[in-house]
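To begin, one chain is listed below as structure tokens, in the form predicted on its own.
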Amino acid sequence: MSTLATAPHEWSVGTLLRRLDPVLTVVTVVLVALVVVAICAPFLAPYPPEQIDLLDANQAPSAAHLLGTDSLGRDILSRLIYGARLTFLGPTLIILLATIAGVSLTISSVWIGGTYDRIVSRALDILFAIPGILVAVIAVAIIGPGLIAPVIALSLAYTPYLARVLRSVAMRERHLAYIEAGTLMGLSGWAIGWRHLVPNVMPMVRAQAALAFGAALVDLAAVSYIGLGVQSPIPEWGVMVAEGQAALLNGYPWQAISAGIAIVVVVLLVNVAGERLALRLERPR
């Protein structure tokens, strides 16, 4: 009777681990403990991101500020550590805002079809050649700079490359027996799109999105760097970098380096655990 009864839990244990991807497990624990950091930030950084000293400003990596000082003496680790936040926070807004609003257009267009599908597949086709960072900069100057303006230009620039994506799974799903299934029991279309078919696509759309995170960071902190999104003395990594820039060309590469190698690993261990997500869609179940 034991035997029966461990039986069905060793396999479950067993392919749970045959299906575990190593490299996607590790990437996400690391990308885990990245965000927990930034939430943690008051408790974990050695100073408050603000605060200036003079006396030590431009200071090389030391016992005392293991990263630096920057032109201020404001301690890097702590301004790296608290610009995470909105590092992670922006391309996480934009990346939900057009996840939804690439899903929703193209569940109801791929369902309802004719027209509307027509004319949703050709605005967004036009959304898709505008460059993001163009949309951004006209956002901002008409909202004004900061956080909010860059997220929604942002937002919108990236709703037609997650629908497009979406567009042709979306479409093999739609024809297939479950649909039809459906659709014979009485089910409502809203009913069969949003509880069996959205559901059927999501891991597609996981994959896309964090591929899409990675861009979005770069592009959101573009935008700070060039003066557009977030201000100084608020830290974020692309103002860091921004700000760092004077100091690197005089000898002090500290903050610039440090924000930059930053941005770099973050959007690498996104972009590979998008591709991993991506890669077990191809292998059979």
Contents of the next structure:
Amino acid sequence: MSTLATAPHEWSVGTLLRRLDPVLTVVTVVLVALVVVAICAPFLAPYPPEQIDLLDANQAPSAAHLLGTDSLGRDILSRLIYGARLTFLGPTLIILLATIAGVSLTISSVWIGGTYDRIVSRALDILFAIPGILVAVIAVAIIGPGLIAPVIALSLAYTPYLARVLRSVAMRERHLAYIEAGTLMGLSGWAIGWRHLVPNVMPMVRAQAALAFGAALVDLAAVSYIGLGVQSPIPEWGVMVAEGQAALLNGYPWQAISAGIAIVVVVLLVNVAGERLALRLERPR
Amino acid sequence: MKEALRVVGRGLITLLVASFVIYLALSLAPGDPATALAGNRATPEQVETLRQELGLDRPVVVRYAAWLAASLHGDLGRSLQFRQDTASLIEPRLGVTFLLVGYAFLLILVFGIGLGLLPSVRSWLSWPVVVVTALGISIPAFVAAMILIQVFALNLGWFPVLGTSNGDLRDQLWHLTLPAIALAISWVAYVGQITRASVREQAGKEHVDTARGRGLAPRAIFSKHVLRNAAIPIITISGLALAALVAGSIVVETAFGIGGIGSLLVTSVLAKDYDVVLAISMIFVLAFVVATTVADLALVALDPRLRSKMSA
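Pass me the form predicted together with its partner chain as well; I've looked at the form predicted on its own already.
Entire complex below, previous chain first.
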């Protein structure tokens, strides 16, 4: 954005602190901490996630089991910690793939224009008309239940979302003077696209990717919840809500509610991060 | 009028291409329908004859055209799982799903737009609305389902826990209340957020200041100058919401054990019942295209600028 006011050499501690968004910083720290917990699951989880103890089934929270146990006597906290791994990994892959596809398609079609641009735009519009969760269910019908089919499907489904938002920014940047300067200097379209256009639309990509991450996490957990994604007994938060539902109906709500709240908290944090990143775009400092 | 025809035409093309893509994708699924239909004791020759009868030896475009022609006449193929016509299998379930989606959509319009308008009625409600909508957006339907079942069905006993009713409409709606809330909750929050932002933006416009300066009644300014312009993004999002609710029925019907087409899709995928999967997928895409097209038409009707700009 406006880089004249803050030249690179002004990166003192004072400027850095003034430029930091306190809400965004706190949210980012919490999210990073959660990812670290997920990665270090074997060291942090109090019990192995698949250790069954039928004598200890359906326990309410206690000192031994901080969030209680499920209907097979497995420790819910340990399953939540292990479950965070697949719960975070899936949407990360989806957003990574969708961002790469969305950025490449948008930049290339804005740059090339003409018929190619029209075909890409129409194809993305049509993809947009198939709801993400339906794409995932159809993919499971073809490939079979598991994490792979919904991840591929949702990457496809999220590409038009990212491409649509990016397009307007890319169009605006395309006609700015620095792009023309690059053309006059004899740089190739490829070089201008990747070295100049992409870095300038990156802040927008980051904000949209964060917002899409939350939605992708919800979609993927929903696919696992309806039994078409990650399969029980592998711990994953959507699976845990599904497994916990039977216990909840029998009067033991701990698993379904704690896995559900875990999903809400992470999605909320990611959404707040996305909103703050988007806000920074509107009011550049 | 010309613009309205363009919107409808675009919807039809999207529908045609999207349905072909889904047909193509499902034709890639492993397993041979002819082998499955012929049963275990069939000889290879019998399977081959059946395959030709079913037209499976023809190219996929031809098969798609045949499927499309048949489905327009109400023939959606046969369910292997239930051993009956797909059309007669889907028909009774369609009503339940539409009732659920309609109920949820009503909740979204009333509470979503209502929530978004609260800050313009009482300005101190602005930040509570921001917090509530931010939280609401983050609640997935199946998590909302757990909380609603626990609180309103198990603890308070106000609503039934699971299932649908065969009784009159009032009893059906009573059974569908918790599912509709679960389905609607994140969209209520989203529509609320969009409404609030949109009204705020329009209320800050210069022509609104001018109207205020001319001494027009605040109520008239709000309805004629703010709300009419603010309605544009709200209508677009409502169209998307309606479309997404239909797909959301997949999850909510499973959560509450409701026998609509959403839960039928899940069992059909698990049973590899491809004719049913195909038919329900098409209904969902059709619903999506109809909802977004109707929203686009409403925009064209509401905004004269859109008419002249698009046809120019």
